[in-house]
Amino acid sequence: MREYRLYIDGQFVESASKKTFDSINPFNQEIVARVSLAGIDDAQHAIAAARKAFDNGPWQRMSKEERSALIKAVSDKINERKSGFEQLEVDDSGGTIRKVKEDVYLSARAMNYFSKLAAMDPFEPVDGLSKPGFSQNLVVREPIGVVAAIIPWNFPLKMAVWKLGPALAAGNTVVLKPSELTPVTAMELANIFHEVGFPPGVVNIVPGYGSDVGEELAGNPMVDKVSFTGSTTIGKRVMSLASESLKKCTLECGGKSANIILDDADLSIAVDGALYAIFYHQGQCCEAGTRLFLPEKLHDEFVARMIETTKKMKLGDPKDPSTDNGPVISAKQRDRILGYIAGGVKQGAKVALGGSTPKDPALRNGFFVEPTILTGVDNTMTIAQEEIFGPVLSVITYKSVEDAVAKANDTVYGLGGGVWSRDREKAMTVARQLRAGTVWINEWHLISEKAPFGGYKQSGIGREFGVEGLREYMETKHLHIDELGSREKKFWYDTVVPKS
């Protein structure tokens, strides 16, 4: 069994309380690793180390090329150890090996991209502000300081990279809190940061509970920014704690994304696309296509084709390459999902497929929920308004495109959306009307570290990825540099200072 300690100030240390916790494989409930459990004292220790490293350490004195090279070295190490990362991620998160192979590849690719952002010139001229010989004006992007990064359990390695990469590329120091449900690959990253030679305190990794470690990170006045991914409820709490010291926040929160099938959609890709949108990683994606909007005339055929395909999906061991769906993360999450299904039926929805746990005795130790399709769903039902975070699709009919758009936008969320049509301009028109941060046309789930990602409304604040995401981790300073060089030419001084 693997064992991990906290990573603070360049050292692997036991928690102050000496407490540990076990990370459990959601497929068979075996122990994946035993991990030191961080508490408030450890969070404060990590914050102090990050503060010292930012204010007095070598990180800020390095050239941007040196910082870039260190980040690139992390990317290279992930690639070197991809097989080990894949196996650990499957065991820790329950993600299928087919999905996880992609996750590890994309994590290394993203870190490589962030290494290139680290080498960007921080100075930008301000055009049109001044005449030649009068002054030079520059905008300079500078790191914020100490960043607290809090990530969820659904994509442990990718989420860690997506927080650490841009924060470090911007020149900050970081305290990362991985979920206590999936800490393993984040702790493996700690080993890599240590090996490639990051200065002590630049990266600190402290797995623990949100109720103590998370709250300390969000509220501690020595932290300059919080980057959080998780539920909207917890995002609001993070924002409240951060407000005490007016910290900058990036919040990527919940979603209830609308997937609109137009009447001219190509069903040969739209059916599979709709299933991919909801059942990828057992529906444990913040931007999953959980609400499927069908025109009334397509409803029966579309649902029948989805059922036919879904019945062929294999639930099983995530390490088996033939497995299509693995377990959800925990017994608590499984029961929560089943509760939503039962509540939907009570409100009038019909279970067209699934709706329970699988009967296969080989799966009895896993936290499985059958891929579930609910029909007869009204957009006002709880299952259509609240984030379930599981393999549950709500099918909703519409009478007109205007009706579909209105229903799609009738939610507190606005993270993702999709439109399926053979007519690109028609699809673009609908996509532009959706109040969501990412809208796919004839596609789903494909996001890139090069393009901004985030939500409208209660799906979040700010953006991640790309140059726009990098700037979320930076302060903006205007530099005005005088080029006149003469008191006589500065006539505006005369309004205050008498001429000598």
Second form
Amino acid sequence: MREYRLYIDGQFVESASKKTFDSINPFNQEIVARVSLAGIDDAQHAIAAARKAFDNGPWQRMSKEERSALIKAVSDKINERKSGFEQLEVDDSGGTIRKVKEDVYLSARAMNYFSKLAAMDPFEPVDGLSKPGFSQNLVVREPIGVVAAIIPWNFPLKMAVWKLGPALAAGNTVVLKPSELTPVTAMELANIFHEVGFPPGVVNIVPGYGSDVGEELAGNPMVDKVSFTGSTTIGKRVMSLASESLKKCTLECGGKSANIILDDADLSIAVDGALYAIFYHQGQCCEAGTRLFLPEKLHDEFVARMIETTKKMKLGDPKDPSTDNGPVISAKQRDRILGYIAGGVKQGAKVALGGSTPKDPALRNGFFVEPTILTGVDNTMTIAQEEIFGPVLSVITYKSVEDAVAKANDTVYGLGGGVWSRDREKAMTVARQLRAGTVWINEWHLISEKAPFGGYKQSGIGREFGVEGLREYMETKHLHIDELGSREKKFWYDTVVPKS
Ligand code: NAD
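May I ask for the structure of the form predicted in complex with ligand NAD now, the form predicted alone having been displayed?
Next comes the full complex, this chain leading.
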């Protein structure tokens, strides 16, 4: 059986308690790997290693070009081992092979991009502060220190890369906690960081539970910044723990994104687009288009066309390239999703398609939920307000575009959104009115490591990706360098220097 140990201070070690846990394949419930289970002691050990590596190790003394080359080497290794990563990610997360191939490719690409950010000049001149020649003023971007990164299970490799890449590019040291449900590809990354020669303690990976390891990482005063991706509930808890030592926080949390179909949308694209927005990776995406807003006059045709296409989707073994939808991550998650569907029906929604677990005996060992379309949904219902994180679409009708925008924004979340129209101007006007961090026009899910991503409202704090994302991992220093060279000409000379 595949086994992994914690990666702390450049060494692969058993946990202090010697405990392990098994990571389970959500398609067949077989054990994917046995993994050392980190506890609070191990988290503290990893934090101390990261602290030492930041304060006294070679990482800070390396040139930015040397750090960049190490990060680039990680990208190259992910590419070299892509088929191994793909197989493991499918087994560990239940993502279909077609989706996971994209994830591995995008992870290597993102790491390559972050290696370029690592080589950026940290100095920027401040213009217009004083007359030229009197002083030189610079903004200097510096690493924050020790970063604790906590990630969820839905895109395990991508999430790990999206935290480690920018944190390291900015010059920090990191302790990463993968989700206890999907630790495997993060542990494979540990092997790569080790092999390419990262100095000990710069990267530490400690799989364990949120209730102990996660809380320790969020609260420990030796950590300078917490970068968290996960649910809004846990994000709030992380922020409150981090507040004790006033740590910097980036929180990438939940969503309930609105997908607005305008009456002039090209249905030959918009129907498939709406299905992609919700059913991609079984709806287990923070930015999923979970609420579909249809003009009343398009409702029946649009729903009928969605049903026709969804019926053709194949639920199956995620390793089989002909499978469109795999399992959800766990039995607990499956039951939670089914509970939301039942609650929606109780509140008056109608199951237009799906709504249950599939009957196919070949799927009986997997945690499957049928792709589900609920119609007659009112935006105030629980299914329209709470994050289900499964393949469940809530269809809501609207009377006017103003009505659609008002309902779309009537949520505590603000992560993503979409508008479908043939008229670019019209779509732009609606897109600007949506209170969300990313809005797609005639598209969905396209997140790039080069463009900022994050949430308005309770979907999060801060942004990931691009230069904006890099700066979330940096402190900003103003450096004022005097160029007068004469005591008498100083601004303060007349103010404080005794004249006699
Ligand atoms: P979760 O909040 O349950 O867990 C996320 C991580 O936090 C896990 O590693 C978990 O072990 C850890 N954790 C749990 N309790 C903790 C605690 N008390 N202190 C510190 N850490 C703790 O989320 P999940 O179920 O793993 O993932 C699904 C959620 O993630 C959804 O809400 C989804 O919207 C969100 N998500 C957001 C984004 C984004 O970019 N905004 C991306 C992916 C997923």
